[in-house]
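The chain below stands alone, shown as structure tokens; this is the form predicted alone.
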Amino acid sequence: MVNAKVLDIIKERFSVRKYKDQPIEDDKLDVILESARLAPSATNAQPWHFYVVKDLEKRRALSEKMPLGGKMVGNSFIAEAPIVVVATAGPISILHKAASFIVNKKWYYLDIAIALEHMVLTAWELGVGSCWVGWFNEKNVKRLLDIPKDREVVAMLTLGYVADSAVPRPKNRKKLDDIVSYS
């Protein structure tokens, strides 16, 4: 059987919602961010900009920037993570907008998803956990971080060392035969 290190990482990795109170070393953070920089993007537009939030008060405020408030949705773990990466798109080039319009797809969503997944997998390899966050109030997040109007907040990613009490949820996935067709 073929052995693929990245597949092992994918199998092990889980969404972390409990973090140790331990900062991530700058050299590890740089490697994680570099993996996003190297991600492919449609027309090589690289439409991303990442806001790295280390400040505790801002992380606490982010955890409250949910559409129904932080307590109702259970995203208080955002404040516990030593780092929150806010991924934005924009400004979007005319070529990118035209291509998106022609095929009715916002390619920059896919581009940013790929870049974030590069970060997730690299982080795990370095011993750092993460969790995607898609439930937030964009207007409030933009105001808190002073994000320009021509950028769209696409997702957030928490990063931190996994707390001993963090438990992975079972990975209930469909069988490969159920999701793949050959022609």
Ligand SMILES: Cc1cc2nc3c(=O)[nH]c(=O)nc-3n(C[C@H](O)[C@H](O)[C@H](O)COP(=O)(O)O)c2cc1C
The other form holds:
Amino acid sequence: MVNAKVLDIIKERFSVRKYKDQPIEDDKLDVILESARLAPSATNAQPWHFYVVKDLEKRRALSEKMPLGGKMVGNSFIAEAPIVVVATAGPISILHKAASFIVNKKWYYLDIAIALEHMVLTAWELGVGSCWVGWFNEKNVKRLLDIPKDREVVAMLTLGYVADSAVPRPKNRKKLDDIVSYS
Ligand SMILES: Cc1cc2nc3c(=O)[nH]c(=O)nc-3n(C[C@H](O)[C@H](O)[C@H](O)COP(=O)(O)O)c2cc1C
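Mind sharing the form predicted together with this ligand? What's above is the form predicted alone.
Below: every chain and molecule of the assembly, starting with the one above.
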């Protein structure tokens, strides 16, 4: 039987939205960030910069609610996580811009996504939970963290030890037959 260690981590991992009030050790954080640094990127542009937010007031600000369908919706768990990584892209090199323009793809989104997912999987292996966050007000995030104009906030990632009360949702996924075609 084929056994892939990384697949065990992928199967086990779930989005964590409840965290222990316990900081992440610096050496663990360094390993998690190192896994992002080593991620592949189109033209090896490495177009990322990661803002590591530990300050409680800033985490609170990052969890701000925004209107959606007549309701105010937010991610209150952001303030609960001891660390929030704000992943930004830019400045994008001419080569990267030109090549991705030709194929009509925003490669830098892919690059940031790969780097963040490296962090997610490495964190899980170290016993640290995480959750991707795509729901944020970019303008406010940039102002809060003093992010330069030529950097775009692509996504955020919460990191922290999983609270005992955190329950994984069922892995509700499409079947392999429905998402793969062979020829
Ligand atoms: C790009 C992206 C953005 C996401 N944004 C949010 C978010 O803003 N808030 C949230 O609670 N979860 C967010 N998620 C987590 C997804 O809801 C979650 O991955 C999905 O429901 C599958 O659940 P699982 O991660 O537990 O397997 C996001 C995930 C991705 C990949």
